[in-house]
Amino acid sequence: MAAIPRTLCTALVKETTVAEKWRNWARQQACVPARVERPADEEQLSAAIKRAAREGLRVRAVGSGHSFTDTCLTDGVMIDQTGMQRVLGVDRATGLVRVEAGVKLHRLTAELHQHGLALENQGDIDTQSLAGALATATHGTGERFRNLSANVVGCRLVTATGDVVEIDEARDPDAWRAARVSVGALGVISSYTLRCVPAFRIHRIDEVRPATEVLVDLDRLVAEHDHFEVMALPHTDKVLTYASQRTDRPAAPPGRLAAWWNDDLLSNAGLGAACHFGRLFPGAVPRVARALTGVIGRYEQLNDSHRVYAHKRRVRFTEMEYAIPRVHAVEALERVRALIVARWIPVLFPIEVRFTAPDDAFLSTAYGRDTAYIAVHQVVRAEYEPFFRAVEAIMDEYEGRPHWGKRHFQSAATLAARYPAWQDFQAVRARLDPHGLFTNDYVARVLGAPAGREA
């Protein structure tokens, strides 16, 4: 079969991208953009932004839709970077990799592995686009490791004029610290240069333990493991821990039956069925929680890092996550656990607790402090807002910073004091997008109106 010429492909795409309805992964955020643009390279991306600016339409970029907030919504032009997923250059000697911003994390990590490289750290969802993960300060866990954006060496940013600006620490240190976590408010990034590390394997052990035993010894456990995560199981006195060590031992993945039981049956089908049962019969939730805990067994993996970090997520949910000073982790977690019991909140998703080192991106949730992240979830179609608001009130007492892509009820007025470099970011924003071409309702709400235009 003859290949369709690229110019014709582009024309066909444009014809079918008018008045499309877009929804996020959780199916709880939706919009109908005036137009969806799907550039295949930086040149097409620049042209799309120039068109939008001429027409007076605002612009928002979208990746995989894994943000739970309205951060991607627009009635203007939506930029879908799915067509920009190429790895553009790999230097194995330095570990520097240049890659298009739309690449999905699972595709990037698989290709890095072929070159003997890996991301230094990673979160537990790898279907996100790289740009979306970086723009919202997405992270993994491990007290010696920073979030994903900390390993951005440089990027190419398409501004409101359609011009391309090369950003790195040497050329423009303030723009570099702003662009690494930007919530999409500075422009659309076409490519990143990342600092990667030699490929490695992870030995991870998952097991249920008494909450008091783990929490009283949490600092030691976090320090002793390269990556340590706590999943507190609501309505029980147990936690599920993920304890990981880096290793050069040969891979020894779990058997098919063990993987099916843990990854498919328990973590997806079983959890989903339990959550929806609890949504319909909230009085049964504590008994369901105890039953679920009783069937979770010890699960062990030893495999390439990207195969261990990421989990399959088939149960649709919505999520709130707060970054707080690590010193308050146990106290804050205990307060959330007590809240669930005291208010009889019918939630079965675990409360997730992770840890990272500080970094210096202006809007990073870990800016300038050792950080613990506490995340709560609720299955879709279940009521979440009263629960999330109550958790947020607790996190406010610790100067909590919400994950930019997850549910929260903050505004620029409440957030500005929590970020020491807030004004530094705003100065870069005023310089790169003074009239707010890349501002939507969410950006205006959490970052404020742009310098030269009312939101």
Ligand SMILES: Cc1cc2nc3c(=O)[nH]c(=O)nc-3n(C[C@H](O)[C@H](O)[C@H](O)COP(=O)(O)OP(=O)(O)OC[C@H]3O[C@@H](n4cnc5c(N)ncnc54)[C@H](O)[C@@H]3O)c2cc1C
Second form
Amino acid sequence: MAAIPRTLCTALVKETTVAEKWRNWARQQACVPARVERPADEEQLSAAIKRAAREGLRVRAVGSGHSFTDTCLTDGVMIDQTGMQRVLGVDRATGLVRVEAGVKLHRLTAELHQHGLALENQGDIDTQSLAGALATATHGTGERFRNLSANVVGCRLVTATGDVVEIDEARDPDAWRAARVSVGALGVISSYTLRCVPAFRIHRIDEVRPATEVLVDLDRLVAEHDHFEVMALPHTDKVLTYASQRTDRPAAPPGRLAAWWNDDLLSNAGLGAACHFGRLFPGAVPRVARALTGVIGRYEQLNDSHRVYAHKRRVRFTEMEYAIPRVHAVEALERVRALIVARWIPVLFPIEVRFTAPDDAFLSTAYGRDTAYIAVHQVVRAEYEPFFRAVEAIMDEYEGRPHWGKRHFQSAATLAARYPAWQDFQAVRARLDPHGLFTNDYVARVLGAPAGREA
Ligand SMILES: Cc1cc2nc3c(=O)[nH]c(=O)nc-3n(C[C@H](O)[C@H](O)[C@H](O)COP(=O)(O)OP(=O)(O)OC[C@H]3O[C@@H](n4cnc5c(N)ncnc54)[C@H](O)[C@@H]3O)c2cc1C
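Any chance you could show the form predicted together with the named molecule after that form predicted on its own?
Let's see the whole complex now, leading with the same chain.
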């Protein structure tokens, strides 16, 4: 057999892409894209999008795959921006930072810290990509702080034609409000300009308290703390609270043993073992829940903000989270707690309650209202759907808006009325991606078909 010339070999290797299976963090969503493109910069990103459009393939960007929904799935071209993580410019005086969209939050916050800067607020992990976190309106807690997307001053978006559009409030206010939380439906963002704040530390105390004592006083507790979070412990009358204040005091991290006990043993190994035991022996869950609650002690940390916000999450789970008007927080939480008891739902993960200020990104879950977020979780391989559907029915009564990256059973038909600026978002989408190059099944389901094409 004639040998294939070396140059042709190289060409074949370049052109033939082995199908790669992609899975999300929870390992419950999977797809085999036609190919995965890994651009190293904006120019390569634009070329990848043009190539896909020419071939009639749809395009989906992926961050760290930490969304629980099918939002990243595609049989077209998947864009992985792991090679686009550079910090492009820092202005310490104004706090404005230009950064490539694929940067992981832990890398970004570590670099910001070296410049004496920080993100204004963060969620409870930092393994997401910046673009992925922003696209789904990822948030932390604190009634004076908005979700992460509120600090986007501008971005550069690669559209369906491969052109790069510079977006900020002055140039195009509607596109700016749409692109901050886009669910990936407008194009692929190559970089952001973020408003950051001077670095700060957080003093946080975690402790178990009687649920009634906390819930009766919730408004005061939320107002008195920079960040306040309630983790209601199912099948018990207790809640675990995370109460944080910003401070200039010197760092005083917890001792090694305390950190290992709390972060490794209790929050991960112990919780994981208990959840899987509960999955196999559901009847034992209430007793296990009470036993677990009994071993959670007070835990105190004082450290740089990015170190305190981020937790290790080694137990794989799936999650649903709803944003509801803050005034309904206690009532809605009480209904979820009662549901778990009444239906004997074998869940050990806490019901998480957080708070944010309103903002104005068209698809932000906190658009135009003081918001409480209520989240339920279930360990992977355990049945979650009947539980989540029952919780969703409660949240529907409060005009709940589901987190775009977490499980829900809504569609564009049920969501449109819950977003006052829904049509404004759709107008920007029709302008930037009229033929739905960036519309996958999830986007078609939750945002509807694009203007120029039936999905
Ligand atoms: C353990 C765990 C803890 C979590 N904690 C929190 C929390 O505290 N608060 C909270 O609000 N959420 C939380 N989440 C949810 C998570 O923040 C969101 O699902 C987030 O979107 C995940 O980021 P990612 O980088 O993994 O994005 P992916 O899940 O990979 O993608 C999310 C979306 O972003 C789009 N996208 C990615 N890159 C681009 C780009 N360059 N341009 C345009 N669109 C793009 C994708 O197409 C997709 O629609 C948590 C999730 C997990 C698994």
